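Have a look below at one chain only, the form predicted on its own, in structure tokens format.
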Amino acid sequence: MEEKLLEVKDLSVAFNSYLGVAEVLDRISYSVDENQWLGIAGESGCGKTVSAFSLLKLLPEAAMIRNGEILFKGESILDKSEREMRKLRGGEISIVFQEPQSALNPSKRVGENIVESLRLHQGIRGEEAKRRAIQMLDLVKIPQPRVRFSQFPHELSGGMQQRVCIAIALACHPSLLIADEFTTSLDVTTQQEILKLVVDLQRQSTMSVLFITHDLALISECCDELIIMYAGQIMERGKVDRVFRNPSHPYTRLLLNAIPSISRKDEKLNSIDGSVPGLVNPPKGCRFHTRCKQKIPGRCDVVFPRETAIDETHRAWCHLLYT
């Protein structure tokens, strides 16, 4: 059997709060295959954000990862010390943020933000450190390169900032790419374009993308599979186009149908009714079931539903789908 680049496997992530204890993620499990985008999409505070920073040991002093595990090229990440995380983090595992004035260092040039991550994953410094990263922002067809790496990142726009932490995350061959949102401070056609520049990249390559975006219209234009999540918890996971095509979980088709349409112009937008729940106490069984219209009293607000398997590929959790 093929080895996964990515195995997260049944894990739980709780916060230390002045309220309590929050359950932020609850037995998440899921995989990437070599070459693939996995989106993984839901309504903000569900879990998206958590379940990466997990992958880069980087979550917050007052996290405690309760229960599982995460194998990357088949070894623990949870067992890697500090220094080997620092090696793993912008060498094999890249990560691109929302907000890319925060990413980049403001007192450092644009080329030195490059050649930081080129010394310290691979050794590389002097005159081959500083063409390494011209390069790069040539790659991801940033104009005047050579005028760019002297220039501070205040100088560019935020698109072109989004790009020099593109090619910072793409300078060193990684073979995971955990792409957090990395659209969103973006106006839209500064959004399609980052959003194509790293298609178009990854397909050069056999790199892997983690896309982690409220956005499921984005998901279907470069995933190949995408895990709906909801309040800490899996609702569907499945081919992107077997998904959209056939949402099997409420929640899945109510996110599905609050996305614009030009077909719908004249029509009020959808919404979803409520909120998503405080996860200090969070509600028992399916957490989707305090909004859920279609809930089964005494079953959806008892026990989390097992996994019912749509296709070869798709899966869904909810008691729907085996009464």
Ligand SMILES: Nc1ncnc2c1ncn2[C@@H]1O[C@H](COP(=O)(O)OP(=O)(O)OP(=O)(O)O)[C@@H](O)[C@H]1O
Given for the second form:
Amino acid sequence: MEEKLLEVKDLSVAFNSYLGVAEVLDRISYSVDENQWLGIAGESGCGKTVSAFSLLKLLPEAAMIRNGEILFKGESILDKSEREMRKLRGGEISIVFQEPQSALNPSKRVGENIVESLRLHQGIRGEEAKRRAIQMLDLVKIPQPRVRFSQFPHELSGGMQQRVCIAIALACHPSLLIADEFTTSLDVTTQQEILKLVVDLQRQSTMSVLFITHDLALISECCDELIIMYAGQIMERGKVDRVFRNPSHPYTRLLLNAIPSISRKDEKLNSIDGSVPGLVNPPKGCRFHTRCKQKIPGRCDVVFPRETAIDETHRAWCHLLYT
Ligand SMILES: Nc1ncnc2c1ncn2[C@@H]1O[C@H](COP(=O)(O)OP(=O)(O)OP(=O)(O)O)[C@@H](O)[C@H]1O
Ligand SMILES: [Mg+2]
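How about the form predicted together with the ligand, since we already have the form predicted on its own?
Now the full complex is given, and it begins with the chain already shown.
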């Protein structure tokens, strides 16, 4: 049995906003094994990024962790000091975001961006840092790494900039890479190249990847397991092939039905009616009930369903499964 790298238990996060208190994460639990790719999917506003930021203790001041714990290699993240977290971020846990432009310091050359991370997290300086940075640029398949080292980020294309961000994220050999919509801003071809790059690099290391995306097709290409989130709650989780073959939650079925490549040709693509509800006074019970065509009144809108085991790793939270 592989060791759990990360365990999130019953995590609830709320935000103070001008409309009131938004209940953004509602008792979410999941774990990441060593060497595993875990996908987190769900529509915009479901809490994917908030859940990633919680792992790094990078939540804005308005956020309150209401409940739960986060264990990384058995140690409580929430109990760590800011100093300890600074060592962990970019060291043991790295993150790559959607917009490479905002992650890179535009006034520093590409190489300096990487060197800075090496100095901060590994204490590597001078010629050795430069050598390692060029090695990293080469690893992420940037042509002419020595030339690119001395260029500014704006001289690189979006895809190349994202490769630099990946180089920075991997420079300190993290145990966990959080990839938050990291291919979304790229064109489809570049998206595929970047994804393949990270898949290859992950295979060469002992790194786990938390892959956050609204794109289930991408998850099916690289993840071992996935979690389906809706409005701050987990609806379903399990091995990707099992969930795709036997989606057990109505929300998962709707999401899968919205993927062009796996919908049947003669079947019209269905977008999901309605939108994710506001999270100040969110819907009671299962938050999806306001959009669910199979809702059981008096039940789905009253209490959150208990966990149903579909198979040994596949779980879903839906009243329809046991009513
Ligand atoms: N600083 C904040 N203050 C108040 N509410 C916030 C803040 N940041 C996020 N939220 C709320 O938290 C909820 C979850 O947001 P989050 O960014 O995690 O969604 P997401 O699933 O990552 O969406 P997307 O696919 O668009 O990236 C949203 O309702 C959002 O409005
Ligand atoms: Mg997000």
